[in-house]
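Only one chain is shown below, in structure tokens, and it's the form predicted on its own.
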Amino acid sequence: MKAIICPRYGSPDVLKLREVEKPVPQEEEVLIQIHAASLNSRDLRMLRANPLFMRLMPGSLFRPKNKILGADLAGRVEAIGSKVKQFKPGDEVFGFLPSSIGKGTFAEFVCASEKLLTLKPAILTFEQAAAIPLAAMTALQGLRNYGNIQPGQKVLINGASGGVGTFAVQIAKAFGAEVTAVCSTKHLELARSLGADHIIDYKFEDFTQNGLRYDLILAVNGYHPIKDYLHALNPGGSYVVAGGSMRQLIQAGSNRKGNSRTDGQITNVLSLVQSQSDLLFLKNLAESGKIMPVIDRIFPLSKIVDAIWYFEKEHPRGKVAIHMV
């Protein structure tokens, strides 16, 4: 099969398209012919070993332990192991692979546990389905698990035009929140089309200094000092960090429990947990029309280098998808 191999850390230019052995499913695995994948910030971090402590993982000092990158997938089941119960050959599925299992989706085939997958939303293309899993699950867990989102709350999404942010706006609306989207000028109409009740152009307005307050702030790769986020929260409000600099993560982690000094405000650093039930929840949201993936561009697998350079430099709206077949 064809796969994108990462022989060492570096820029996207180190990636190579190679012929490798097609995998064989174990007893509890399914073999998936991948039709589409999508890019995530995780892929860049693994490619560039950023943060550097990633090199301290066993077998990862000079090169990624897993030479095939990629997490998201949508495809068709080709074969199943003897103990697989949920799927049969021919089923269309989608999901994402945690980095801990050492497998990647920038390839024509992959084997995965049936617990990492669910049936693809019937109304979506493979590319649209592949855009959902990691980004939308991050948004869902950030808002629900860490932010305890409630109907009627005032929720702000900082970074509303990216992969996680576009899903966060839609998911927050699905939970009945009043949503403010923060993005750049060129993405204002996108945020409005996703259902945002209010939109702030960060190039002309600083939401942490305009006097408005929110019950929940989800910061996707946030860049403000933590004190500014807390300044924009109501008493008892929650600030959830979904990525960002190491300084951001440390600051947020040090203020997890609310106290009198911060009016009971709570900060949390999101740590994504792969969940089949959450994947099914997202499938249902997609099939009911409550979320729709935003895809900026689609690249063929052979152009993965161009795709990652584009993803890194252009800050695309929504997701960048990879087409396999």
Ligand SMILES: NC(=O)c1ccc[n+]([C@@H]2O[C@H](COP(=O)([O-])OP(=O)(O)OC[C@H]3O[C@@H](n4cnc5c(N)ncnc54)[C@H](OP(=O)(O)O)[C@@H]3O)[C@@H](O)[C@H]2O)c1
The other form holds:
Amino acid sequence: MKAIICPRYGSPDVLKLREVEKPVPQEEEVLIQIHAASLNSRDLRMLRANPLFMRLMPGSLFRPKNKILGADLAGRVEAIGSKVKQFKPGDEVFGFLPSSIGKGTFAEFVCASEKLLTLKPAILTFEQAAAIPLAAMTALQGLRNYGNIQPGQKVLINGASGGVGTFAVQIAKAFGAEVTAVCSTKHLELARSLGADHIIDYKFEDFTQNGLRYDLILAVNGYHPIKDYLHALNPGGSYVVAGGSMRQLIQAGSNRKGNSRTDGQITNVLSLVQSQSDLLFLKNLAESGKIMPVIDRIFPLSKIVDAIWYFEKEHPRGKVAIHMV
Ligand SMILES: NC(=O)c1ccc[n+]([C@@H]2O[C@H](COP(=O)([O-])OP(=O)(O)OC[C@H]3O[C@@H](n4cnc5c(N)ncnc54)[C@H](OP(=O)(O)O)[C@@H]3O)[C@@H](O)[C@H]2O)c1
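Okay, that one was the form predicted on its own. Can I see the form predicted in complex with the ligand too?
Every chain and every other molecule in the complex is listed next, the one we just looked at coming first.
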């Protein structure tokens, strides 16, 4: 099968399209013919060994332990192991592979545990389905598990136009929140089309200094010091951050329970946990029209180098997808 191999850490230019052996499913695995994948910040971090301490993982000093990158997939089950119960050959599935299993989706086939998959939303293309899993599950767990989102709450998404943010705006609306989206000028119209009630252009307005307060803030990256977020939160409000500098993450992680000094406000660092029930929840949201993936561009597998450069440099709207066959 064709796969994109990452022989060492570096820029996207180190990636090579190669013929490798097609995998064979174990007893509890399905063999999936991947039709589409999508890019996530995680792929870039693994490619560039960022943060550096990733190299301390066993077998990762000079090159990623997993030579095939990519987490998200949508495809068709080609074969199943003898103990697989949920799927049969021909089923269309989607999901994402946690980095701990050491496999990647920038390839024509992959074997994965059935627990990592669910049936693909029938109304979506493979590219649309592949855009959902990792980014939308991050948004869902950030808002619901960490932020305890409630109907009627004022929720702000800082970084609303990228992979995680475009889902976060739609999921927060699906939970009945009043949503403020923060992004740059070129993406304001996109944020409006996703259903945001209020939109702030971070290039011209600092939402932490305009006197407005929110019950829940989800920041896809830190972007501001923690004290600014606390300033923009109502008493008892929650701040959840998905990514950012080590300093921003340590600061956010040190106030998990809230205290009187911070008016009961809680800050938290999101740590995504793969969940089949969350994947099913997202499938249902997609099938009921409550979330629709935003795809900026689709690249063929053979152009993955261009795709990753584009993802890294161009601030794409929503997701960049990879077309496999
Ligand atoms: N903790 C976890 O388990 C977990 C899981 C998944 C992802 N993540 C993290 O989540 C982060 C976001 O991923 P993503 O794929 O959504 O990123 P992305 O697609 O690059 O989106 C970045 C967003 O931030 C906005 N932005 C850029 N500069 C900003 C600023 N100064 N102020 C406010 N907004 C700004 C961008 O807006 P414009 O494009 O309009 O400039 C865009 O909306 C990454 O750091 C990733 O590592 C964490």
